[in-house]
Each structure stands twice: as C-alpha cells, then as structure tokens.
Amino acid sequence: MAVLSHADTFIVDVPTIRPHVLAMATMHAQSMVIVRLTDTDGVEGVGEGTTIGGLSYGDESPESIKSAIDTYIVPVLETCDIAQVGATMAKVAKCVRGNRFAKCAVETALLDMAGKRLGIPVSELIGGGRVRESLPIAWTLASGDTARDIAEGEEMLARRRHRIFKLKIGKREVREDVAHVGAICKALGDRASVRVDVNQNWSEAQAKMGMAMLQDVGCDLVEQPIAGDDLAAMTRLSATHAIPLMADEALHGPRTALRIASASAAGVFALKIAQSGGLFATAEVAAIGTAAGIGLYGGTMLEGGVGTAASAHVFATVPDLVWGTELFGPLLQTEEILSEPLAYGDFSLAVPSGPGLGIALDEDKLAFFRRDRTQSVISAPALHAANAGA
C-alpha cells in the first residue's frame, strides 16, 4: 500500500518568447500549477495543471486549480492507497465535482509515481501501451501580423522544427482574418499544412461564410469556430462544409465526446488531457473518436514540460493521429522548468522513455519562477546562460 506523505502545490509564472494573441486574450506569460506528491517510501510524482489567460478561457484559473487540489483533493488522497491510481481518482471524482484541470494534475502525478515504482513509462500504463516513439508537432502563428507570421513560419520550416501551422483568428472581421490566412497559405504553399483556431469567436452566420472562404484559400482545418455548447450549429456547419470542423472547447471528456460523435457535430477531436479531466479520460475520448470515424489531433493548453510530457505519453498510445499534435508549449516559454528539456527535432517531439513521465524538474528554475518564492535566487537569464554553457 502506498500512503501519501507530502503534497506541494505551487504556481510558476514563465514569460513567453513573444505576445501570443488569441481571440479572448493576449498572453505575455504562462502560469502553471505544479503538484508534487511523495509517498512514505520516498517515491515522488509530479503533475501540471495549466489553463490559458486566467479565467478568459474557461472556468478554472491557476489560483482555483491550486485551491481545489490543496483544499479538497489532497485530503481525499490521504485516505487512499495511491498506488491504485484508478481507484484513487474514482474516489476523487465522487468527492470533487468538476475541476478537470486540477484532477488532471493530480492524476498525472499519481501515474508518474506508479511508473517509477514499476520502472516503466506512463504510456505503458494507458490502454494498450505506446505505439509510437515520436509525435508530429504543430506550431501556432499568433502574432496577428501577416508578415511576421510568414517569416516565423519560414524560420520553423528552415529549422525543420514544424511544418504544421495553426493560426489564431477571430478578433478581426471575417474577411480580414481570411485574407491574413490566405496570404500565409500562399507564402508557405505545399510545404506546410495551415489550420485556424477561432476559439468560439464567430456566430453561426460568420462561421458559415468564414469556413467556405477559408477552404477556398487553402486552409486545411477550422477549430471550434462557434460556441462549444451549440452542437446543433456545429452539426449544420459540419454537414455543409468540406473543410473539417474540429471540436475543442466543446470537448470535456468522454460524455461530451459521445454526444458530439452521435450528432455528427465535428470531423476532428482535439484531445487535451486537462480539458478531458486526465490521461485516462483522454484515452477514452480518443477511443470514442476512433470508433466514430472522427479524426484525432493532440491538443495543448500551452502546458510546460510536465503537462507536455504527460500529453505525449497519452498521444503515443493513439494508433491513428491523422492531424498530428501541437505539443509546443515549452517552446513558447523563455525558460524551461525541466532539468533536461524535451527533445524536439525533425518536425517531431520524442516521447520520453524513462520511468514515469521520464522527466525531472529544474529546482533552481522552480525557485526563481515560483509565485510564492521567498528566497533570493540568481536571475533566470543567468540560469539560462549557465545551462547553455554547461
């Protein structure tokens, strides 16, 4: 029996390399909730709960995620054999409603511990185990400036880092947004796949017009153009347009996945571990999508290294990821909180192969970026320079 000995939950705030412009917010930093659980045998597991733009994206914020874990979830863990991850999370589900991001962070930490105890990667604890060692990675062009986005896309192609690009649109008039997308499609040509994410910011009428125009300019996919709870409108749009509609904010775990599939409301699912409520639930969403003939895409909440590694382990178990993944979150941040960064190269991310998540935290970086830090630490740029010279 594994008994919880200690839990530490804290928020880290890491600046982004550039402003990241979305329909509902502009990000200049990413705030991540890190949870560390330790059992009485000294086995430690880490997890991450990350959302976008505070409460501008959804109904959980970094502060609420931390509060839910500390106040309501940890007391449940103290009554469980935390080596039994499924049973433990089932008890958490009975005691705590909603709070999918917080539950995901805790489940991730428990799976990290389980993998370490068994000496196997987390991916071997999910479904039938991993079926791939690397994942194709998209990059989001979200400066909002056409010339800058084209230059950034060209740079990523030249560095062989990304050849799938997602554009954040929805803040401007539809025709203006389509002109922006069309210029990028024309510039990158057949060297890349260009998709868009509207983040629910269009009405059905705007989406009807915008999706037709986007298809004409060479866009491959439209992510959540309208409100995620309007399945009837999503169904009408999916039936009308050849360009696939991808469900994102509409997805909140297996039950919503089944409703979307039953309504033929989307041609693609964006798999997200936090939005689904954990790694096990994400695997269930993927299974529903596969059974329904719906394409799958590995999404992100712009997590740091911990959440990205956790997502990679789940996505590595999905037999058919037609639309790739977008696990680029750590690359958007100025500093890495892992002691060894995740391996990106040749348009892909290597899935960690060590026990558990296969990662370790950089204690100095955590000390610097912790929101509740009290001790004096050297500057993050100095840390970065020291690591680069090591």
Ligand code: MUC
The other form holds:
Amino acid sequence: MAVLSHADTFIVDVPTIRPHVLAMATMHAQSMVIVRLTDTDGVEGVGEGTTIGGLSYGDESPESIKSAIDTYIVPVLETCDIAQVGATMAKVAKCVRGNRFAKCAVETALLDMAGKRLGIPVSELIGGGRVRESLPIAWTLASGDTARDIAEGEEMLARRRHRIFKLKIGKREVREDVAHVGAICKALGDRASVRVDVNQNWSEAQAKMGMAMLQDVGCDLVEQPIAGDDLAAMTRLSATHAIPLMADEALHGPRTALRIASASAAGVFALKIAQSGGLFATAEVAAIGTAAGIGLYGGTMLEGGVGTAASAHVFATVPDLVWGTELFGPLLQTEEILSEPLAYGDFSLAVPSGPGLGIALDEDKLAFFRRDRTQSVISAPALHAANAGA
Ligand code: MUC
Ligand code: MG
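With the form predicted on its own done, generate the form predicted in complex with this ligand in the same format.
Once more the chain from above appears, this time first in line as the rest of the complex follows.
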C-alpha cells in the first residue's frame, strides 16, 4: 500500500539549440510539464507531459496539462493505493476524460515510484519486460535550409550520433519540398535513411503527387501527410503507393490503432507515450500494430530527459522496432534537466538500467528553467550552459 503525500507540477521552458521548423510551428524552446509525486514513505516518482508548439500539434497545451493534473488527477490519486499503478490509472480514466498527455505524465511518475519500490527498471513493469538495452536514434533535420540540413546530417554521421534523418516538410510548395528532400537524399546517399514528416499539411491531391515524387528521390517513409482524422484518404494513399505512410497525429491510443489497422490506413505506427495516453497504452498500440503486420517506430513529442527515458523503457520492450526511434528530444535542447545526462552514442541511446526510470532531476537546472522560477543564480557549469543557449 502506498499513499500520496505530495504532488508538485511545474512547467520548464528550455531553449532549443536552433530554431526547429515544423509545418505548423517554429520552435525556439520546448515547454515540458514535470510532475513529481512523493508517497508517505518518501518514495519519489517523476513524469513528463510535453507537446509541441503550444496548441498547434494537439489539443493539450503545457498549461492545460498542468491544470488537468493539479485540479482533477491529483485529487483522484489521493483516494488510491498508488502502488497499484494499473488500478490507479483505471480510476483516473473514469474520473478524467481525454487529457492523454496529462495522464501519461502521471502514469510515468507512478511507474517510476513502483520501479523504485521494487528495485527494478520501469521496462520490467511493461508487457514481457525489456528485450534490448539500446535503441537506434533518428535526428530531425529541420533548420529550414537545405545546405544547413546537409551539413548537420554530415556532422551527425561523422560523430556516429545518427544515421536516420527525418525532414520536416509541408510548409512550402510540394515540388520545392521534394527538391529539398532529394538534395539531402543525394548528399547522404546510402549512408543514411531519409524520411519526411508533413505534420498533416497536405491535401489528398498534394499527398498523391508528393508521395510518388518522394519515392522517386529515395525517401524511405512519409509520416502523416494529410489530416489524421481522414482515415479513408490515408487508406487510399497507402493502397496506391509503395512508400509506406506512417500514422502519427492519427494515433490516439489503442482504439485509433485498431481503427487504422482495420482500415489498412498506414504501413507504420509512430508509437508515442503521450499520444497514446501512457506507457501501458503504448504497449497496447505496439501489440495491435504487430498483430496487424504494421511496422513500428518509436516516436517523440520532443520530450526532455524524463519523457525520453520513459519512452525508452517502453520501446525497449517492443520486439519488432524495425523503423528504430527518434528519441533525440534532450539533444535538441540547450540543457538536459537530468543530473546524469542520457547516454547517446554509436547511433543509439542506452536504455537506463537503474530502478524506476533510472534517472534523477538536476535541482539547480530545474530551479533556473521552471516558469515560476524560484532561483536566479545556479551553479557554475549549469549557468554557463544556460547562458550559452539563451
Ligand atoms: C512529430 O510530429 O513527429 C518528432 C520529431 C520532430 O522533430 O518533431 C516531432 C513531432
Ligand atoms: Mg510526426
């Protein structure tokens, strides 16, 4: 039995290392909602609820995630044995509709606590447990400039950090976007896999033409070319193109996964813990995809260290992750808010192995970056990095 003693939810705004240009927003910073739960025995768990570009990606914002947790979810936790994560989240689901990102943050914190109490990593609390110790990591080339993207890709290959690249397109004319992708495919050749994400910005007619052209220039995958709620059009596009269509914005957890699979509307699923409504639901989406013969990819909402570690624990349990993952969120930020940064290298991320999420927050950096800042001076190394990125 575990009883909630304290809940602290706050928004952390960390600058990005460069502007990140997406079809629907240009990011200069990432806003992460961190929830920290403590039980009456002093066991602490952390979770993260993060979206992209305010309300431009989905229907939850950093502010709404924080408010849903503080106002509606924490009072439910106060009535539960929070050691029973599944039962607690089932009660939360009865009391709070929707709000998947907020629920994901809370479920993550509960699993972190459960893993710490049991002395095992969160991955051992999901499905059949972990099947791999590291994950292939893609990088997004999204500076908005072809030459700069090629230089960035070359640098990532030379540093052996990434050899899978996702290009953010959909803002410009289709032909212009395809020329940009083609130039990058040509420059990187067979040293890399190049994919695109349109973030729903094409019409079906544009997607019909765009997917055919992308296939011709050597692109491997097209993520969410059209509106995520237009399954009929996704089905038509999937049926008429050899290049696979990956569902991202269309996927809101197991129910939508089943609908997409039944409609043959996608060849690949972007698994995302926040989009799915939590780690358990992500594992269910993966199971539906596998059963339907749909390829799996470990997606991100550009979370910081907490959400990235949580995602890594789930993805480490997925046997067939043929498209790899894109858990590079912390690398896009000027600062990682963990005391020990996640371990990236040799084109992959090591899945943390300590109890719970296997991570710890850096209190100085949190105090500096939290929106309701409580501290204006931090220790020298963190201050140096923060000033460099500001
Ligand atoms: C998305 O739409 O997939 C993931 C990587 C990135 O650059 O943006 C995201 C969100
Ligand atoms: Mg996407």
